[in-house]
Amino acid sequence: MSTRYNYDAIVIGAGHNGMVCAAYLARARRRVLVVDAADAVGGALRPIDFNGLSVPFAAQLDYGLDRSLVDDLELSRHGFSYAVEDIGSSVFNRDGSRIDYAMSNDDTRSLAGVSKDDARQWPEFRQRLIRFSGIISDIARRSPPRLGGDSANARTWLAIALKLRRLGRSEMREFLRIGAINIFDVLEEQFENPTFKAAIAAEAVLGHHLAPRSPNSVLTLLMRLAGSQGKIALPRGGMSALGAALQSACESRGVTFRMNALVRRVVIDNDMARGVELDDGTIITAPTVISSTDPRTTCLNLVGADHLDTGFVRRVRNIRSNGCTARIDFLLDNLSGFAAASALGLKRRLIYAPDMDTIERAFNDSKYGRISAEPLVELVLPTMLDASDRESRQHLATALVQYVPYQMIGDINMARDTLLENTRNIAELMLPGFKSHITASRVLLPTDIEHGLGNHGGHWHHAEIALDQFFMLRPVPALAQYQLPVAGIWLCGAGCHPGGGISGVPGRNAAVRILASVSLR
């Protein structure tokens, strides 16, 4: 005799992963729920009130969403579209001069001015970059193969194996040696410039627990470019626009949403999902439970280390998930007098990197718990960005702020003011007049970033994207198909292949996985 579920499938969270996961479940006819604590969809897309102004709660700008997602999902139809899909970036220095650039195109107009030879050798280093980041995005969009194992894995080591070759020997022997260092060097070989080699720099470590020396550093810049070509957007509306989306496109096919819902714990039963428990004791049964929340928090709080093999848990508890990206949010009054409103537009992304061992200087601060003097700065005004997102005569302004160590020296509102302070000398360096501006801020620490999202360690991308943390080794070995060692349990958020940011891809290649190995009930 079969048991009666109350749904197929049980999705624990509303962030944009989890409901990218449950349309795909949905749209091949599963009855599918999703649970979420918070009162809004979106996790780091939720909408929260600032001072009369509906922000965020963490996201800024979309990196990378992947568009054949917005298609499959029709999301067109559910009201999303782009107030702008490529915005420009602005790199500033210390005595408050610029370099303008994109990592989308070729224009060297700006560049030129401070370094003929930067500006011929641009192009063709970033093509090549665009180049290397279609391996990674073909990477991106598999389930990772397990060692060994069977003619599908063969498959698809033979189909990257295949993509590589198609670069051509000298292009190919370039991605093997540059693929696993650090951006410093790359950077150094190529460039003469210092603030135009920080501004790469930057693009390849903001939102990771790496500075422009550490390994890894190229990997997680061909991530930044692999989701759309290196192209920055805003969604009409504002980020939390694409929660909306996603929550229309789920509901239209079925999916019901349960918010202020806080899951306790996975019901297992004889080593098998059955569902799970809620906070008041509410039990709902479903033989399939998705989580797009991070492993850790998953596989040690919700599931439980009695139900795991004992080194699987010595594993998960090492991965490294600490976070070290701030945001800030201030509320401006008139931009009339700002002294630089005619010449920047206040339309393109702010940069504050003035050479690559500033960044580096920042990262060691937070290595020892201490908030860097002059850190790496990423500044925005959505609501010069999209008309649409203005809801008063009052503007938005954000920042995304490194390093912020997860575990601070000392104490933590001292920390919380002194950044806060750093932040508002370096948006003023780069807008004069700013701070007078300012009627209201906002901080949002790695460690507030963690009470309000729920992921261990406040970390971007629930996981440090890293060699061995990436692909088949992600988050751990054991864990690279999305499937716990306990039947029914599966992972579908940010800490899976291929990581984090607003792509939308691990909440997808965990549903085709899903659906490839459980039957509809």
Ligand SMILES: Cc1cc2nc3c(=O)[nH]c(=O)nc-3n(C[C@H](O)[C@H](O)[C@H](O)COP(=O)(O)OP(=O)(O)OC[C@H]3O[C@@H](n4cnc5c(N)ncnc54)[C@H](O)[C@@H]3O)c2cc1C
Second form
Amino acid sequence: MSTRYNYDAIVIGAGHNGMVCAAYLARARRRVLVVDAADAVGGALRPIDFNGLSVPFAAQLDYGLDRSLVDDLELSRHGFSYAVEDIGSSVFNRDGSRIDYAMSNDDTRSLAGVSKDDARQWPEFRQRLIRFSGIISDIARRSPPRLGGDSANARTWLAIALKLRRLGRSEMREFLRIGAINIFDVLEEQFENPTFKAAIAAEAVLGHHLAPRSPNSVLTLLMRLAGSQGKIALPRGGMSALGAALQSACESRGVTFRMNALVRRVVIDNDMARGVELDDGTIITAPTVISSTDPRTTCLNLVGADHLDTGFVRRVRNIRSNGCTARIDFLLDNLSGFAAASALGLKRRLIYAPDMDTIERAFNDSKYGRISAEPLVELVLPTMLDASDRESRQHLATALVQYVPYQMIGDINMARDTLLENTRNIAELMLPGFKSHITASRVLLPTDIEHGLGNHGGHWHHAEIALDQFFMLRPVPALAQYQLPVAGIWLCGAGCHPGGGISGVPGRNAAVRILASVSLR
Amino acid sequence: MIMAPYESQVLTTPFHPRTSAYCRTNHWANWSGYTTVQVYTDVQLEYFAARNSAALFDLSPMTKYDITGPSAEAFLNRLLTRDIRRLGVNRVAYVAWCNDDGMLIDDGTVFRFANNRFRLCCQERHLPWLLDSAFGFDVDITEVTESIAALALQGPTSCAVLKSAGFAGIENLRPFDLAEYELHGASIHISRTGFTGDLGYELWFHDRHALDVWDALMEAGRLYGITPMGSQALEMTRIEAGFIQANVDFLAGGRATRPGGNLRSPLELGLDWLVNFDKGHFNGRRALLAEHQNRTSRFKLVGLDVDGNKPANDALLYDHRDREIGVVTSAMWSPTCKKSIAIASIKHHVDADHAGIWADIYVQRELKWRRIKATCRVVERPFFNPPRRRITPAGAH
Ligand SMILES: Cc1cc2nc3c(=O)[nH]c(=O)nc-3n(C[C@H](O)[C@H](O)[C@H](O)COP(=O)(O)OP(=O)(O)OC[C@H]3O[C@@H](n4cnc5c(N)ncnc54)[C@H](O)[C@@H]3O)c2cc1C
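For comparison with the form predicted on its own, would you give the structure of this protein in the form predicted together with this ligand?
All chains and molecules follow, beginning with the one already shown.
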């Protein structure tokens, strides 16, 4: 390729998707630069100093890192491995009683507390979800077709149709029936135990601005299961270790990193990308610029409405990207005293969800600008899960809490305090004695996440996942092929198909698409 | 406020006290929510006033937007297909704008009053589109359709009428020039523009001055044959001038609800000269560039000279092998050209000079229908194009 440019491609954002994309491009011998405003790589996995301990900025568990990508990029050679590959979950009721379950296996023995009927129904139901999620996972790996497009499009549709057909007639009908409805109705049909239903509903809504009764909350559940059939894992060394492994994989293939470099805009000349301009005025040139920040920020801030058409801008402005998930970190002192009492709980993923109505009410609060009085909480103790992390006598507990509105009514600091207090109380209920061990805490609201990651809205998926923002409609139809209307500008972040979470699939799909297109040039 | 159809109301223009007094036929029509005169006395009389002396036309229902602010120019340059940076202060430009697919939304005129002050005039209402287009630009958009009254004074004696009304130096305005005047304390913008393809002017002013200006012009024009003109006569001059009309010769972009091919790109409407690919990005540029480079235009606009004297309104067009190739969108018997003329949209691939085009015209006399196969020749537009339209200083005639 031409040497008139500093690089063949510049990736904006050293989040995991940006690095995955960069690594695939470098594997195909492209000279790649990754620039990030932060001082360390990882995006939501970026290590943050928290009272002397390192915590990832936002993401706490691996629900579905694409395993083929781990192989392609030889991440194990770069120090990546799992501390735990299949973390069990426990859901808590208001009285502190709990049900243990896993989305990854049929171990009904652990379903203590649910009725016989529920326990009997569970394996068949779970397996069906996993089967259906296979369709979603197949869709996730494909670059979406263009609406009204060519023969490559037709092949994609055909392949998906065949997959569906292979389910068999009645299963296909069931897939199409529940695909777009809500998880509340599906679970009401199936199970009795309110807390168990709430556990599965929580899997469907975590990270989404949805409640169990919202449309397409089955789709989001299938999305979650698609990555690793319900397995929930934690890398050795914590989530940030994945970022470090990706960086090493990139560097071993010649990718250059430039940190502390905020990209102000994409340089465009004659309707083509020419590079990026940094905040300090530095211009770095490349014929291909790939942005891993959200589509709206990319289009409206980094590219600019003046390079785009009005109808397109209107659709981009209407992408729903307001986050609703907060992260709270707790620093805990020596746990030896209480570890015995709650031994089991300390190595599990703890969900607070008494029943589906509680989740629904928590969502209602946020719809009207208030933080949830009784939120949905996912709590883990990474330093307990990952034994490799054991020099320190201190421990970490990290929580994802819903729902916290992006646009809040009233004083934000009061909301922060209330949220912290509510979460502490819920943690105490799940792990009695917890509160007395807290020595420090950190609260990240969606607006903090927005600032910390440079995206619009601080949403888990950079853009809500819903049928109208899914597959060939994600994030808007004209962007579904990862490509902006301006030649040479691409998207590779969570806002693209198939969406967010630590999967790396958007980054990989984008790289495949870019390599196919750029070799044509 | 949302009104049921039976509650809706048609407004009157600021000139209503005068136009209604002159309107003998009581023939009115709803133009963009305003009742306007179709014919005052006799359509031929009004038409000939426009061609031989001076015709006064109430233009007030024209949609008008004031566009101001530091990025007004950049905003318009992105909105419109022309290079607005080249439009000087006190100049007017004929413009068009497109949707993302490069399909025409509307055409109109842009007035540049100052570096950062413009007015856009057009047929349809476009505020939502303009506001959406303003995202990312430091610009204010105000609709002034109601508060700005407008008159067109068109015809060979129009300059003389304005001069005698006290607009000194008006003859020095070049076509598409714009100047501000004061008349009895009223600020009046006059542009040498119009829809008739002849010497003519348009006057723009606050609606509170409407009746004074009307009276002053009628008084000044008494010896110059000034005649109020209704929409029907204007339509005749419009076709002779070869101008296209929204929702007649093309469907305005905002009106299309059905998918598939009912809209036209500017390249398909003979407006190539309005499209500047070198000025930077504008709405629809990528689609238009692809159309231009891949030669994928589906239609072209042509002027036709139709055999015989029957207007070819709405006629389907065929080639010598009787294949349907297009449709007439505007047609008339032109009293000045003394022939039957038409504006038509035909398939792009048709070799118009050798296709042997004929129009399928249906005429009715005393309820008896007759079908005429009229041979058509493609001719240049405008059909009527007198030198006085361009000469500066404008003649007294
Ligand atoms: C609170 C919260 C908790 C989450 N928990 C989990 C979880 O437990 N498990 C899970 O799988 N997913 C989780 N997610 C979702 C997951 O973190 C995201 O979907 C994922 O981070 C998206 O990765 P990415 O690489 O596309 O973008 P990001 O991780 O957002 O990275 C984008 C990068 O781009 C950089 N950047 C942005 N703009 C610019 C600019 N102009 N110039 C230079 N650099 C720029 C940012 O600094 C950042 O490093 C969570 C999300 C949130 C908000």
